Structure formats: C-alpha cells, structure tokens
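Presented below, as structure tokens, is a lone chain in the form predicted on its own.
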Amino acid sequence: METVEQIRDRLLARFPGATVEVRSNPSPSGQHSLLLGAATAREIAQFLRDDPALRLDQCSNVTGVDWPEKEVVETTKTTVPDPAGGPAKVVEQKSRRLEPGCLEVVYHLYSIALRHGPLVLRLRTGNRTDQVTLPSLTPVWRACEFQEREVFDLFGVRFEGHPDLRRILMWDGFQDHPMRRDYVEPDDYEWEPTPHGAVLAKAKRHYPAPAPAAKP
C-alpha cells in the first residue's frame, strides 16, 4: 500500500482545498494517520473505498477520543549579543497558549480485496460543546453503523447522515457521555434507590446535615 504521505498528496490533488494532514505516530508501531476536514470527509472516504490502487473496502474499527482544553508552553530561543563584546548569549523565552478541546473519531480501514492496510483516518469536531457534528461514514462503510452509535453514546459526537443515530449502550434517559474525561458519575443510580457501599459513601456528601440535638 502507498505511504500516508503519498495518499495525502493524491487526495490533495483530487480534492483541491480539502484539509488532509499527516499525523505521525512515534511509537514502535509507526501507524501514522490522516486528519481530514469534516467538509470533504465523506467524499474522501468514497474515493478511498473506490480507488483501484487502494480499494479500502472494510472499516474494522471506529473509536472516539476526548481532547479537553489544555495549556501549551512553547519555548523560543534568541541569540543576544553581549554589549561588552563577549560571547553572545542564548536567551530562552516561554509563552503559554490555550489549545481548544475537541472530540476525535478514529477509523481503521483495510482492503479485503487487495489485502493491505490499515489506513487510519481522524476526524475532529470544532469543540466539545456546541460544535460536535461530523459526517457519518456509515453510507460508505456499513460496518461503521453500530460503532458510530457507540461514539455518539459515550462521547457525544453527532453523526450527520447516520441512518439510526441513538444510544446503543446507555438507556435513553441517561445524562451526559460517560467516556468524556470530565464525566462525573452520579452519587446514586435509578436502579439502586437505596445506596450502599461505595455509592452510599458518595451519596452521604449530599445528605442534609443532621439537626443539632436539643439541649436538655
């Protein structure tokens, strides 16, 4: 199979203006990936499936990743001449910036016909709150259907164009998305009206304080 760089170049030639970036993986597996912009992700997926040299006809895995907002520290080095004529000094300056959070969906693609793969695709939402919609790739690979439902259920990504987008692991009335990094379990659950054990210990934090005993 072609390298991710070669596939990226072909995609950019086929889809001018599309966002296609290589994300390197420094681990021993070296499984590099392609980050796609949402606007052309489904068109690119169809190309990857139908291109004679790739024929990526099978999506084996779909998973979600939660990337909360984080502070990034960047260091820049500047060479400053010595006013006294001595050797120049290298001065380090650190700057801080906030990197916005997002939700990410990762697809692993294989070709059953040509026996190669995987090609790893990544799609990212605009943020973690009100811009969490991505195009569903189920119309391209039917195997994505249940797995995208899992990502919707557990992470909260809304897949536009999915044929049956509803919870698959949690019940309909369940609040929030339990695989998000900031998810907080409730102190009690509807199936346990009388808390006990570890749940009781958490629930007690919210019980009203006992009234002071009356003085005799």
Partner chain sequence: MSAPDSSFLAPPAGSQVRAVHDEFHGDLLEVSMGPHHPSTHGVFRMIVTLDGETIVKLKPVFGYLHRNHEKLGENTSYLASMPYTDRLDYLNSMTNNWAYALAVERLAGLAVPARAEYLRVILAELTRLLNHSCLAGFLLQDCGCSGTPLMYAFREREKILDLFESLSGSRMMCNFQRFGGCRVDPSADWLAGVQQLTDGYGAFLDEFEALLTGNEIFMARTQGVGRLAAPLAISAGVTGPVLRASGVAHDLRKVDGYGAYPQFDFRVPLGDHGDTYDRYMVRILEMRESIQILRQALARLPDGPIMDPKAKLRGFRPKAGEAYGRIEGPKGEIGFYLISDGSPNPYRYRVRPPSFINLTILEDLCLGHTVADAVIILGSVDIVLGEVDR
Second form
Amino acid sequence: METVEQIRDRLLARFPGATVEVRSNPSPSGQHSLLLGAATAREIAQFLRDDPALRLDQCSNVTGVDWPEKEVVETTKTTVPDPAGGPAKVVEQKSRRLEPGCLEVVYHLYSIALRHGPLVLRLRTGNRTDQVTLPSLTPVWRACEFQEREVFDLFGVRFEGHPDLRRILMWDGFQDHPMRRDYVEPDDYEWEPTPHGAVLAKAKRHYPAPAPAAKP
Amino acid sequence: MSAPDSSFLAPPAGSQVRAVHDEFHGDLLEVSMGPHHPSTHGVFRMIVTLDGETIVKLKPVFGYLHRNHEKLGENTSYLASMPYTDRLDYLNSMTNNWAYALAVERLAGLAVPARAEYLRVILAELTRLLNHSCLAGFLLQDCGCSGTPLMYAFREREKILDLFESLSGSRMMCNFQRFGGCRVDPSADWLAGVQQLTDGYGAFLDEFEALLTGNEIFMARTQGVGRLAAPLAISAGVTGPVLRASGVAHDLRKVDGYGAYPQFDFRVPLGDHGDTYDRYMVRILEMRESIQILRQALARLPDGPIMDPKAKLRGFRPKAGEAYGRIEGPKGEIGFYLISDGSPNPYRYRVRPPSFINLTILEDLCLGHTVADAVIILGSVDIVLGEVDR
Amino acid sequence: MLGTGLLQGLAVTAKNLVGSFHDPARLPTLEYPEVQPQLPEAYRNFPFLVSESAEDPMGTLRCVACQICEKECPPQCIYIEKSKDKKPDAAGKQQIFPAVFVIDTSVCMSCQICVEVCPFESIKMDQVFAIATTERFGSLLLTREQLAKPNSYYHQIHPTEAAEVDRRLAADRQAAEDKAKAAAAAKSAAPTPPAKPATGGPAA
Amino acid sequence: MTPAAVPPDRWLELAPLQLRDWVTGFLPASLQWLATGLITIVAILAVFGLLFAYLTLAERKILGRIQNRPGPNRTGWFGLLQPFADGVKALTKEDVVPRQADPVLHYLAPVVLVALSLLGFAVIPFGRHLVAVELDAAVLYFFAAGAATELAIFMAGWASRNKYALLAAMRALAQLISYELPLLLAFVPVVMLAGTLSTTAIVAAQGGWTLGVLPHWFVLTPWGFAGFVIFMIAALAESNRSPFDLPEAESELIAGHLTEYSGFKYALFFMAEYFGMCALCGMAVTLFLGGWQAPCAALECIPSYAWFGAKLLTLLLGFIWIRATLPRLRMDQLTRLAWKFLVPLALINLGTAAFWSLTAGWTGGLQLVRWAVALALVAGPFVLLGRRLSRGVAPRVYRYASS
Amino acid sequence: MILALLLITLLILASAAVAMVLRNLIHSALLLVLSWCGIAAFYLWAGAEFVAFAQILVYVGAISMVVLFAVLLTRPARDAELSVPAVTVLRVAAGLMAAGMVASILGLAVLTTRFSGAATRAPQLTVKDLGALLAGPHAAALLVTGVILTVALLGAVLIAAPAPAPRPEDHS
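Got the form predicted on its own; could you also share the form predicted together with its partner chain?
In what comes next, the whole complex appears, and the chain from above leads the way.
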C-alpha cells in the first residue's frame, strides 16, 4: 500500500478544495493517520473505497475519542540583545494558551480485495458543545452503522446522513454521554466496606462523616 | 408500543423480500423476543413485526449487559485491564487476551519469544475448537434436538477447559497472556494432555457430523435460510466464519500473518451459498483445520523463555502514540485500538467487537423468514452478549 | 427425504446410549457432593496471606505492607493500613507489618494479579470455592486474621510452586547474608573509611 | 370368534380373569356386571397410570444416558420415586388462572383432553381374553375418540386469551388435522386385509406362524411395513412428539397453548399427551405387530398380555429415542410432509394392499413375483416422492481458499 | 332404559337451546358439539355402532373444527352492535302464527303414522354386511356422494385461494 503521504498528495490532487493533513504516530506501530476536513469527508471516503489502487472496502473499526480543552504552556526562548552592549540574554517566556477541545472519530480502513491496510482516517468536530455534527460514512460502508450509533451514544457526535441515529447501548431516556472525559456519573453510590482511593473520595462526598464507620 | 407507522414497510435495500406488502390487509403482530428468551444466547432482544408467520421488520435491541468496559480501561493500568478482557467474549478468554497483548506489544514495540508465540497459537486454536463446538451445540438446540448435540459439544468443551484450568488456574477467566509473552510455562504432561485431546477430537467431529450434517430435517431447516451476499457482508464489516461462509476468502491468520501462523500450513474453508448451513459447515471444517495446526504446533514447539526478559510487569508506561492490533478470533476480527499519552493508564482503550458488528446484517438475513428461522439465523451468527454490549 | 441421514443420527445416539453404560468417556458426570472434584494444582480462588509458622500467624506474616497489591488490584478490593512500629521478619530485619489487611471477597475476582506483583511472595492464591455466607458485608470481608494461613498449608495446595518459592527465598536470604558478611569483612579489612554499606534492598 | 386350534389356556393366561370373577363373586348377581365394568376400568387406569408415571422417568433417564449423563437418580433408589416427586410438585404448585381467561373453558380443556385420550383404551385387546369392550367397529371408535382431542387443544388455546397461546393453538390444529389423514389411511389396508373393523378379529387374523418361526403379522408384508411406518410418523405428529413438537416449541412460542397453565392442569396436559401416545402405540401394535400374538410357536407359553406389553414398550422407547435425536420441522415443512409425501404414499399403499389381497391365491414361483411387485409398489413411489420432496436439499462439498 | 333415553334427549335439546341463547359464539359452537354427541349416543342406544362412531368422527372431529375456524376467521366488526328491532304486536302475532302452523304439521305427522306395538330391535348388522350392502346395491349412491364431496372440496379451495389481482376497493 502507498504511504500516507502519497495518498494525501493524490487526495489533494483529486479534491483541490479538501483539507487533508497527515498526523504522524510516534509509536513503533507506525500507523500514521490522515486528518480529513468534514466538508468533503464522504466524497473522499467514496473515492478511497472505489479507487482501483486502494480498494479499501472494509471499515474495520470506528472509534470516538474525546480531546477536552487543554491548557498548553509554551516556553518560547527569545534572545534579547542587552541594551548595555553585554552578551545577548536568552529569556524564556511562558505563554499560556487554551487549545480548544474537540470530539474526534477515527476510522480504520482495510482492503479485503488487495489485502492491505490499515489506513487511519480522523474526523474532528468544531468543538465539544454545539458544533458536534460530522458526515456519516454509513452510506459508504454499512459497517459504520452500529459503531457510529455507539459513538453518538457514548460521545455525543451527531452523524448527519446516518439512516437510524439512536442510542444503541444506553437506554433511550439517558441524557448524558458517559465516555466523555468530563462525565460525572450519577451518585448511586453504594456503601462499600473497604473504600479507598477514588471510592473513598466518593464515600466522603456521599456520607459527610463516614470515616470512622468505614474502618472494619 | 407505538402504532407501526407505514414508513418501515419498504424493505431495506438489498433484501430479497417481494413487495407483496402493499396490498396486505391483515394487521401486523409485534412480538418482542427477549431479553429473557430461551434461545437468544443472553440478554438480547429482538422486536419482530410479523405479518402472519413471515417477518416484516426486526429491530435488535441490546445494552442490557453494558458495563462500559472501555471507560474502565481508561481508569486502570494496562496490566489491570488484562483480567477484564476475559469478560468480553466470556467463551474465548485466551483469544481476547492475545488480541489485547498484541495491540499493546505493537504500541510499545515489544518482541515476543518464539516459544510464547507457539504457545499463543496452541491456546488460540484450542479456543477456536471450544467456541465452534459450543456454537454447533447451541445451533442444534435452537433447531429442536432436545440438548443431545449440545451435551456432546459440552463434553468435549469440558476437556479443553480442564486443560486451561490446569495451565492458567481458571477454566474460563484465564488472564494468561502478558505484554511480551505468556504468564506460565506449560509442563510436559500438560502438553501431553493437549496432544491426547487433539488426537481424540477428530473422532468427536466424525461422530458429530454423522449425527447432523447428513440429517435431512437439519438440512431442510437450514439450507437456503438467512442467505448473506458477499458484497453486503464486506460492506457491513462482517468478519470471521460468517464472512467466509459467503465465499469471501478473508482470514486474518493468512492476511495479517500475525504470531507464528505463517509457519503452519492450513486451509481456510469457504462456503458458496452464505446460508445457515454453510455457516455451520464452515465452522465444522475450521475445527478440522485447527486440529491440523495444533498437531504441527505441538510437534515443533521450541524451547526457550516464554516472557520477553525486558518486559516490565508494573509501572508499564508505553511512549505516547496509538496502535490498532487485531487477530482472527473464533467469532471474527477482534481488535484493540489504544492511544497512549505516556501515563500508566491508556488515554483511549477501544475494543473492536466482532459479534456486535456481525449483528448489523441480522435484519437483512431474517426478512421474509418465519420466527423459527430467525431463531436459527441468530444462532448461526454466533453472538456473545458480553462482547456485544461491552 | 430418504431418511438415511436420520437413521445415521439414530445410530449415533444409540451408540452413545449403550456406550454410557460401559465406556467411562461417555459418562463424564461427576456427582458433586458425594464425589469431590480433583482440582488441578494451578487452580486459584481468593488470595490468602502466607505466614511462616502456624503457631503465631500474626507474628510471622511475610507481608511488609508495601501496598503494591492494593494499587495494582484491578477491582481495588484490598485495603491495607501500615503499622506504626516494626517487627523482626524471618531474616531478623525490622520490617513494618500491616495493622489492617482486608480483602473484600464480594469484589475480588481471583485474577491473581496481586500474587504476580507482590515482591515478597507474601500473598498466594487459595483453592477454596465452597464458601457461602449469610450476609453480604460482615462475613465476605476477610480480615488479616482470617486471611493468614501457614506456609505448610501453601505447600499442601500448591506443592511445586511452594517449593520453588521457598528455594528462591532461601537463595535470596543466602545472598543477603553473604553480602552482609562481605560488607562486614570489607568494613573490618578497611577500617579507615566507615562507609556504611547500603543495606540490602528488599529481597526481590 | 376365537380360532379353532388354540392350545388349552395356561393358568397364567386366565389369571386376571379368575381374579376378577373371584372379586365380583362377593356381590349380588344384579351388581356383578357393574363390578366387572368397574374393575376393568380401574385395572386399565392403574396399569396405564403407572406406565405414564414411569414413562416420564424412563424418558428422562434414557435422554440422559443418550446425552452421556446419568439422568435423575436422587429421588428414591436410582430415581424411582421421581414421578411421584413430580406429581407432588405439580399438585403443590399454585394453579394460576389469568384474569382475562375464560374460566369455564380454561378449566374444561385439560379435563376433556384427558377423558378423550383415555377413551381409546377401551377397544385395545391387551391379551387373548383381556379386551375391555368387544365392539364390531372398534377401530372406528378409536379414531373417533382421537379426532375429538383437537377440540380440547383449541379450547385450551382460545380460553387463555393470550396472543401466543392462540397462535400456537392454530398451529397445533393445522398439524393435527393434516396428520389425521395419513393416520386413517394407514389403517385402511389392515381393515381391507383383515376384513373386519373389530380389533380382536384383526389380532386373530394375524395369528399362526409359517414354519413355526415367521409370524403372520401384517408388518412383515410389504404393504404392512409401509403402513406401519406411515402410521408411526402420523402417530408422532398426533401426539405432538418431536420432531413434530411444534405447538409447544420452546425456542419460539414459549410453551404454546400451555402458556397460561400451571400446577396440576399443566401436569394433566402431559398426562393426556402420554395416554394419547400409549393408546396410539397400543393401536399400532394391534394393527401391525399382531397384538398379543407371540413371535413364534415355541414362545406360546409366555402369557399374551406380556407380549403386548413388550411390543408396546419397544414402540414407546422408539418414540423417546427419536425425540433425543431429531431436530424439529418448520410449520410449512411439516404440513408439506403430510400432504405431499405421507398422503400419496398411503393412497398408493391402498393399491398395494388391494393387489396383495387379490393375489392371495398365488403359490410357488408366483409367490416371489407377488412379493417383488408389492415391494416395487412400495419402494418406487417412496424414492420418487422422497427425492421430489427434498429437491433443493443435499449435503454440499466445500472448497478452500487458494492463498 | 327409558330414563337413559330421556336423559339423552334432555341433553340434546338443552344444549341446542342454550347454544342459541349465549352471546359468546365459541361457547355456543362447543355446546353444539355437545348436542351432536347426544345424537351419537342415540345411535349407540339403537345398536347402530358404525353410524354412531362415524357421527362422532365426522361431526365432533371435523365439522366442529370447521365451525370454530369459521367463527375465528370471520372477525365480527367490533363496533357494529346487532340491533334487534323493537317488539311490536304485529311481529309477535306473525311469530305465533308461524309457530302454530309448524306445530300442527308435526302433530298431524306423528298422529297419523301407525307405530307398531312392540319396540322391535334393529336387525343385527355387522360392519362387514354394511360394507357389502354399500358396495353392492347402493354402490351408485356411494360414488355420487364421493364425487359431490370432491367437487365441493375443490370449489372451496378455489374460492379461498388468495385472489391474484389486488382488489382496489378493499381498503381496511
């Protein structure tokens, strides 16, 4: 199979308006991925499936990943010429930057016909609150039907174009999305004889003065 | 139950239901099969809309056994997730462990000694024997034989579980593989036990086939029932024996060539019709191939360490990055997708469950058949709810 | 529908019916209460704490309350509180011991991760499975006293493993003594620099 | 109508009759006919009640042994008290009647079913002199009683007012009606050859042995064997036994028309099923296996009712054996098997029997021709119809992936 | 013996009457079956076993099924209540007059026939003789009824077969 860069160049050549970037993967597995812009995602997916050189006809895995807002502290080194003519001093400035979070959907594509893969596609939503719609790839690969419903159910990504977007694992009346990083589980805490660590914290919140009782 | 609106009348694309429903005048009967039903292999529910005896619409409902296995994986260390993978597809704990170990080894770039690779192949093939004989037993139980084939299958399964127990300590929750090898080095008499089981398994399969494969009633009940076309199977991400029964030659042991599989020669059986009978027969033939692999693996089992000496047990922190590892489990392609951010807990821990995705085509298979067929089709697709709901 | 397949099937069931009377392979049933199952040596169910001697279990516990198993336990069902004072362990060194060591067996899933990560071979897997209690929290919470079992019991249920563990512990103790002797000899041979040799780390 | 040359009955043969006469001797003459009637009824109920009890145990034991497990052996010695334990369990279980059910019919259905299935025993000759009622049209009476059981199943299905029960009742009726025809057509050749409808006469017609060893049972003639096989398949379907146990197919419609029954009524339904099965097997023994006739002259000393019992038990064990092995047929396959396979075969069997009776006079070489033609008339249609019925169904050869 | 006879007639008439009165169709159909059994009992009393068992086999076995299936499959329109028109003097008079005419015809027939004194028993016929009679002198009648029945059966199948062309006017 061609490398990710070659595929990116061919995609950019074929879809001039599309935004296709390579996300390198530092781990020894060497499975680098392609970050696609949401607008042309479905056409690119259709092309990847039908292109004779790639023929990625099996969408093996669809995964939701939650990247919450991250406070990035960057230390930039700037050389400041000393006004008194002395040696130039190197000054580090710490600039605090709030990187906007997003919900990401990762597709692992394989080719049964040509026996190669995986090609990893990444689609990112605008942000984690209101712009959470992404184009659904179920019309291209039917395998995404249940897995996209699961990403909607557990992460809250709305897939536009999905034939039957409902919750699949949680019951229909459930409101929140449990797999998000900032999910707070309901306080159905049940007393445990040996609370320690996270459970102890929850026990303290639940019973204001439980500490003595918790000792066996 | 909301009144059945007319929109569902149009059968989904690619299904072979004749458009006879436009002039129907009898009212439709909505039956809910499950979650507490004798033949749904666990807490799985199908809302079936019947027009007389034939199925017009089938909506699978699951989530009754959902424990959010992936959130657990994110809050515990890499090692602590290993015993939880036993609880995914609770029939095949060895292959679940291997898939997770493979993904972590690919994430961290660990090497696995040859003896461990061979041992993993032996355990995976034993699990395949166990799973396929279980399936054949349950399928026949749904067809109506009052438990006889199921008991024969379970008699053989017990022998394999005893082997797992004497090696890993527990029959079904083995927690046996580690990142970079296996936990326990099998003793000589354990290997002799496996050899004895492999020699005896062929006789069991002959007896099982004599009981069922030529049985006219079984053939009448399963041939031509639940036909799955190859293109639909590929597009729906169906993997494992269900895909091979539709004639698609896709077996990860040959395609990916992971572990020690390239060193064994075995064949991959394919079906031509993609119906329930083919799905049953492909699994029976796969069992015979597994016996061949076991024989070769036992003959050429190398000596040496079973654990990569450099692999650290505690405080295992793979470098930042992500990896997707998959193996050919008995039910299909089971994969683990791990994103690591350098901390001892994985940032994202995703399981690619074959049963869950194979259910995508359940409605397409059942349309136009009767309730009795739907039960058999579900049995032939072979799902385990621990893996479907995670 | 010529019925030949059906007759073949009937022949198989008949063979099994007759076989179940004379062929033990065709009647593997174990009638449980009367016939106890022979558990394989590797069988594991619920951990227990190893104590050197049977007479004074609390005094000779191997556990040094390092709380590694508490951190590594997947379902977090172990709860340890260190003791304030110390007590001499088998090699005579002063070691901390667990004042409170509790395992909640209603949560424990016998996955033996604690046994694997314990550097002091002080927690091993038991083979007890027929345990039924009347109420959920009181009796399923095994305290230190209920968990402690002598090394002889460990030899009884896991013979080969226990022998292997004892051999390794003896070798470590031997190595520690040699180092201490060598250090003492080196100290006496070179009296000038009173360098205090680093005491042997926990026998691992 | 006892055949002339019968050896003087041994003491054991007449024992039951002498016992009965001894007991009725105590009563005044006017009540004696009532006493004999009552004793016969009590005897039949006792024998077949016990047979029902131990048949359930035998079923679970044999099914267990076939499945490599010992079967119930905890209650009593080797599990012998298991049926009584089940009986007590059925009695103590609460008898739940759903509120919206139709109380009268719901109560009446099991009662009618058991009554009808017991009626059949009146005409079956258990021994040379042991027949409850000497009827001229005995076989017709037997099938008339059998035909009414559908009514009771319909009442059970309709009275529970439950969607599943009604659906299952309809299925049960369709199955019973479509298998009534092969059942009746199967016994017509026997009546044609025996020349009478009375069961005792039919058994007498099967008396005698050629060369002292080969009995003249109808099953040993080509048309008789075909009739016997059709009769047994139809009997399996009539008594809802596997592979035709569709009505209470547990994997689909929970417990069919028995869904809303519990406690002793549920046990009554099973009692009725077992009585029906025993009655049908008894009739099959009478019609085809020579009732109480001994298989060869030398064994005449063993009392006749012992032979009847032995044959009945072999047939019942055959039912259990089939239940343990064969999967269930689907509804449409079941009715197609009846209408397109069994009914035509039974009609052709009528022809073979007619040919057989017309050529009764042939002797010597012609005897072989007669057998050959009869066998051809039986085997030919069986193979042709069988092949047409399972046209698209055959074991397949599988290919392997090339890579 | 007369007591038994009276009991049977009471059974037949009572079950027929109650069958008319009941609103629940299924109950009345089952009571109808009861009256058929009564008639079969009559045949038995008269010694004609063959006819009695034939009656049970045909009526109780088959025709009751047809009646019940008919009742089940033709679902009554739930909402249209059967409204019985108000009772007027004219209708009562007409009813009485009709009843009177029928009663007089029956009474005349019973009175004019001369019943022979002794209650003679029916001739002792075995089934074999019956068969011989049917196949011999009455063979023609037997064959004709056979043909009629098959024609009726085929007709029923043709009518009940699903109509191939969709009937536009039938929108439920």
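Remember, predicted model here, so these are calculated numbers, not experimental data. We call the rigid core whatever largest set of C-alpha positions still superposes within 1.5 Å between the two forms. Positions refer to the first chain, counted from 1.
T75 is among the residues whose C-alpha shifts by 2 Å or more between the two forms once the rigid core is aligned. After superposition on the rigid core, the Cα of R142 moves by less than 2 Å between the two forms. Core-superposed comparison between the two forms: the C-alpha position of K94 differs by no less than 2 Å.
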